Each structure stands twice: as structure tokens, then as C-alpha cells.
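In the block that follows, a single chain appears as C-alpha cells, in the form predicted alone.
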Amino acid sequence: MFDWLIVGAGFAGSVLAERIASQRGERVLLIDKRAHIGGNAYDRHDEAGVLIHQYGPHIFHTNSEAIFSYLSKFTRWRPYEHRVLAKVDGMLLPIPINLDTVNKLFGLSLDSEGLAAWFAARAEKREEIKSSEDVVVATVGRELYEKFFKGYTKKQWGVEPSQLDKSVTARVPTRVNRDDRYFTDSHQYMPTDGYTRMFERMLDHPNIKIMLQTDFEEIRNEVDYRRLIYTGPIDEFFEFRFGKLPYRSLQFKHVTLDRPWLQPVAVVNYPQTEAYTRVTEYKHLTGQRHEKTSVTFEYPCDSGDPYYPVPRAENMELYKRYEKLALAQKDVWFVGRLATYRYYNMDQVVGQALASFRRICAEVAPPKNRALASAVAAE
């Protein structure tokens, strides 16, 4: 018997197995249907010994001190700022869009006023922002949005950007300096060790029993467990009764080339060309020294393991269907990018399930033999 059963073994399950294990001192099983811990964060060396991101880059930055605090238990940090270019005309360009990016792309030498000025008028006007287009033309006009969002807005989502919500585009800031950090959070690091070793730690507790290649559905009645959380997709979980969400997906092409770097930066974005949408080099993460170099090529699809939900607005309506149900169910959290059908970041993600954990020890009474649980666990 377990007194909890976890389904998915990235940042919500894991960080959940943790604080129930060690702070309640109960027992959790903890499964996922991949072979490996860490979710989408899973990291790992290829057969050149080049430590990549098995799911695409994975870059940590968060402004909440307590989250950034509490993975700090189980790893040491790299510092790292996050640089993107995109190849815009043949040229490749700050992004977000900066003073530099304008200067370069149009042969200017403007300053931040100027720049200022010359969004605004080529800015469209909008009496309401409600689409990712809506939200790039009414800051910087037509012809940026054209040239740097459009094509890769499509390719990412697989519709129009007016046919997005507005968060997709609001993501990424606009700006009138030569800021040219992706981020701007007052914590941006990598784990020195790489994130499959923090969750390794993460995990490793005496009251954490782990299964992988398990499916849900194979073992759900087959387990006996006292309260479930559940952190995958919430169709799936209630056997798709009102439709499928849709869900983005994305295919990688890993590559070692016997060189020791291939970009100036660790990701080069495809707007304009190509059909993947990004080109991703490691090493510039993970500080690794190697002779060689591994890339990851970066192609959207609608079809795969679920990744982004898709924020539009009928989603959301379809997504509040299955909300009422699960708040319907007794003993059943669900938690986690796929559970609550939202676009998180991986702090946030983290955040959500330490609010999670909060909220069971608000509502679950622990064990009467919790010191007991945890002499037991501790031997």
C-alpha cells in the first residue's frame, strides 16, 4: 500500500515525491511512462560524451528566491544568460527585438529615443490586443512582425498568429536598449551537474519507490494507493470524454559534428527559412569543453508527445470542460503544465507544485505514525 501515487516523474511529480516523502514522511510511487526521470528536462551525454537536452534546450531562470532556494538542495549552479539570434535576411539578429537588431537589420544608427520613436510609427493601432499578432504590430508594426514572428509563430503552433492568444507573442518582450539577454530574471543559472543529476537527488529517499515505462492506465487499478497525483495530459486521464485537446508537439534531430563550436550563441532561431525552428549548440549551456559539438534541429508537429498545450480560446472552453471534473474528483491533484493545460516555464511549474503540496498539508491530515514513517524510511 501507498499512500501516494504520482503519475510523471518531471519538475510537478517530482518535486510533489519529494516534499511528501521527506516532510510527511509517507510513501510514494512514482511513475513515468518514458525510461528515464526528469521529464522534458531530461539531460543526458550522446556517444561523443557531449551532454545535451534530450528535449530541446531547457534554460533555468526564475525572480522567485523561494523556488530557486529549493532546487538549490539538490543542485549547484552554473550562471548563464540566455542569448538567441535570429537569421533574418541572411543576417543573424538580436532576439528579442533590441536597438541592436533594428540598427543592423535596417543600416541605422539610432539611439533609444529614436528607436522609441520609430516603433511607434509603424505601430498599428488596436483598440483591443487579443491575438499574438495583435500584440507584436501595435508595438513594432508590420514589417518586424513579418520578418521575425510570423513565420515562426506558424511553424511553432501550426496557426496563424492571429488565430493565438496573445501570451504567445507577449512572452517576447520588445526592446529600446541593446539588452540583448533573453531573459531578465534576477536568477538564471544551469545545474553544474546537469538536471537528470538534480532530479537523481532529488528523488533519492528511502519513501520514493520509482517505476518507469509504466503506464497509468496499465497499473491504476493494479496498485493499491491512498491519493493520486496526476500530472499528465487531463483528456487522457478522463478517457478523452469531451474530445482530445490539442497539444503541440516537436520532433529533434540530434547531431555531433567534428568541429568544436558551430554557432555564436547556444540557440539561432529560423523565421524566415527552413523547416525547423531553431538550432540548438550545448556547450554554450552546459560549459562543457569538448573537441566535438552537438547541435539539436527543432521541427513543431501536431502529432507526438504532448508539449505545448495551444492557447487559443476554444481550447480553453474544451480545457474548463475536464477542470470541472477533476475538481469533482476525491484524493486527486492534478498538477503540472499537461494537468492544468497551460504554457508554464519549468519555476512555474515548480512554484504550482510546492502551492500543491501547501494545499495537501491544508487538507490531508498526516499520518498519525509519521515519526514512525520516517524511522522506518531513515533505516
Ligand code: FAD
Given for the second form:
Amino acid sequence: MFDWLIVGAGFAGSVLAERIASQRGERVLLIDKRAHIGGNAYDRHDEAGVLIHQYGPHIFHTNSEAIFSYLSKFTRWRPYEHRVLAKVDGMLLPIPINLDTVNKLFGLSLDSEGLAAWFAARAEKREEIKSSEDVVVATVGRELYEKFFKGYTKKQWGVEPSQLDKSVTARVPTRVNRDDRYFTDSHQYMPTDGYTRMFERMLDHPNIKIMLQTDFEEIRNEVDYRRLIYTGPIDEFFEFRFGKLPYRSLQFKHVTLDRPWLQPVAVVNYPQTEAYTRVTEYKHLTGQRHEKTSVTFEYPCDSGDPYYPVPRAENMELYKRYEKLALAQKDVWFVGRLATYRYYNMDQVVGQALASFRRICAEVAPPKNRALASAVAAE
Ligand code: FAD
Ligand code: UDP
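Cool, the form predicted alone is there; where's the form predicted together with flavin-adenine dinucleotide?
The next block holds the full complex; its first chain is the one shown before.
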């Protein structure tokens, strides 16, 4: 008999397994239908021995000291600031759009003040910023929107930016200075030995049993457990009762090249050309030294593993109907990017999982004989 069955060994499931096992002294069965732990953050050495991310580039960044210090129990970190270039009009230009992007693209020599005025002269007035198109055209105008955002977003999501919530393109800021970092968070790092090693340490506890290549459906009636944490797609849990929630998928093409480097930065985006959205070269992220280099091309598609919830009003309405069912379930917790249909980064999922753990502790008394009362009180 397990105290908890946890479905999904990504960040959401693994953080909760670790907390429940180590702080409440309860027995956890953690399952995943894939052959590995780590969810979409899983990394591995490819045949050439280069550390790659199986499901596309994962860069850790957060402003939360609490989340950073929690994960630091399981890994050392390599400082890494992410920089991305976009191939536009045949040039490699900084994205987020900044002073250098505009000066190089148009052969100008504006300063920050000049660029602010340049944007203001081109920005389109909007009564209300609702869509992913609105956000960009209301800041930098239509020309830069079409060069940097329109094509990429259509490729990535399969719909026009005007059909997507503003939160999608709002992830990428616009700057009038020369800061070319992709993120500005106070903590920006890569786990020194990789994500998978971090997950292994997190789950290395006698109270945690892991079963891989195991779908929830296969065992839901076979295993004895008291409570359930589910981190898979919420619509699947309820057998698509209200219809399918759209999740966008990707095909990854992993290639090893017989040369030391391919591109000047870890990620190059292709908003105007190519069927793929971006190319990632891992050695920039990991700092690994190797005579060869491994890269990944991302091809967005509709069918396949669910990677991205699609932020649009109609999808949120459908999600809300599923969420209502979820809230009515007794002894079941829904956590993570797929189960709560949120376009969350890794740190946000860790934060959500830690918050869920606090809720669990408030709602469910730990078993008397095994409770580590002082540890729980300290949480
Ligand atoms: P997942 O990692 O998806 O884990 C869910 C797990 O549940 C999966 O392993 C799945 O196999 C399993 N599962 C589902 N259904 C079942 C079932 N029925 N039975 C058994 N197992 C099941 N975040 C960042 O912070 N920085 C980045 O740079 C970044 N880059 C990203 C790039 C890409 C291409 C993608 C797709 C995401 C990126 N993210 C990034 C987001 C990050 O991947 C997620 O925030 C995080 O991995 C979500 O963790 P999770 O546990 O909620 O979900
Ligand atoms: N985006 C774009 N052009 C770019 C980079 C991003 O149009 O060069 C848009 C696109 O819609 C993308 C969104 O901004 O899906 C968020 O970008 P981010 O890099 O955060 O995407 P993720 O890493 O989550 O795939």
C-alpha cells in the first residue's frame, strides 16, 4: 500500500515526491510513461558524448531565492546568461529587440533616447492590449512585428498572433538599451551535472519507488494507494469529457556535427525562413568541451507529446470546466504545466509544487507513526 501515487516524474511530480517522502515520511510510488525521469527537462549524453536536452533547450532562471535554494539541495550550478540571435533579413540580430537590433537592421546610430522616440513614432495605438499581435505592434510597430514575431509565432503555435493571448509574446520584452540577455532574473544558471543528475539526487530516497514506462491507465486500478497527485494533461484524466484541450507539440531533430561549433550563441531563432523555429547548440549552455557539437532543430506541430498549453480565451474556458471537475475530486491534486494548463517555466512549476505541498500539509495530517513532525513544522 502506497500513501501517494504520483503520475509524472517531471518537476511537478518529482518535487512533490521528494517533499512528501523526506518531510512527511510517507511512501510514494512515482510513475512516468516515458523511459526516464525529469519530464521535459530530461538531458542525456548522445552517441558522441555531448550532453543534449532531449526536449529542447532548458535554461534555469528565477527571481525566487526560495526556489533557487530548494533546488540547490540537489545540484551545483554553472552561471549562464542566455543570449539569442534571430536570423532576420539575412543578418543575425539580438532578440529581445534592443538598441543594437534596430541600429544594425536599419543602419542607424540611435542612442537609447533616440530609439524610444523611434519606437514611439511607429507604435500602433491600441485601446486595449489583448492579443500577442497587440503587445508587439503597440510597442515597436508593425515592421519589426512582421520581421521578428509574426512568422515565428505562426510557426510555433499554428495560429495568427492576433488569435493568441498577449501573455505569449509578452514573454519577450523590448529594450532601448544594449542589454542582449534573454532573461533578466536575479538567478540564471545551468545545473552543473545536468538536469537528469539533479532529478536522480532529488528522488534518491528509500520512501520513493519509481516505475518508468508505466501509463497511469495501466495501473490506476492495479495499485493500492491512498492519495493521488496527477501532473499529466488534465483533459486526459477526465477522458476528454468536454473535448480535447489543445496542446502544441514539437518534433525535435537532434544532429551531431563533425566540427567544434555551429553558431555564435546557444539559440538562433528563425522568424522569416525555415520550417523549424530555432536551433540550439548545447555546448554554449553546458560549458562542455568536445571536438564535435550537437544541435537540435525544433519543428512545431499539432499532434505528438503535449508540450505547450495554448493560451487563448476559448481554451481557458474549456480548461476552467475541467478545473471545476478537478477541484471536486477527493484526495487528488493536479499540479504542473499540463495538469493546470499553464504556460509555466521550470521555476514556476517548482513554486507551484512547493505551494501544493504546503496545502497538502495543511489539509492532510501525516500518518502518526511516520510523521517527521518537526520537519513539517519547519516548512
Ligand atoms: P512535464 O515535464 O511535462 O512532466 C510531466 C510528466 O508526466 C511527463 O514526463 C509525462 O511523460 C508524464 N505523464 C503524462 N501523462 C502521464 C500518464 N498518463 N501516465 C504516466 N506518466 C504521464 N522552462 C524554463 O524554465 N526554461 C526553459 O528554457 C524552458 N525551455 C523549454 C523548452 C521547451 C521546448 C519546452 C517544451 C518547455 C520548456 N520549459 C522551460 C518549460 C519546462 O519544460 C516546464 O516548465 C517543466 O518541465 C514542466 O514540468 P511538469 O512536471 O509540469 O511537466
Ligand atoms: N517569439 C517570436 N519570435 C522570437 C522569439 C519569440 O515571435 O524570436 C514569440 C513566439 O510566439 C514564442 C513566444 O514569443 O512562442 C515566447 O517565446 P519564448 O522564447 O519564451 O518561447 P519558449 O522558450 O517557451 O518556447
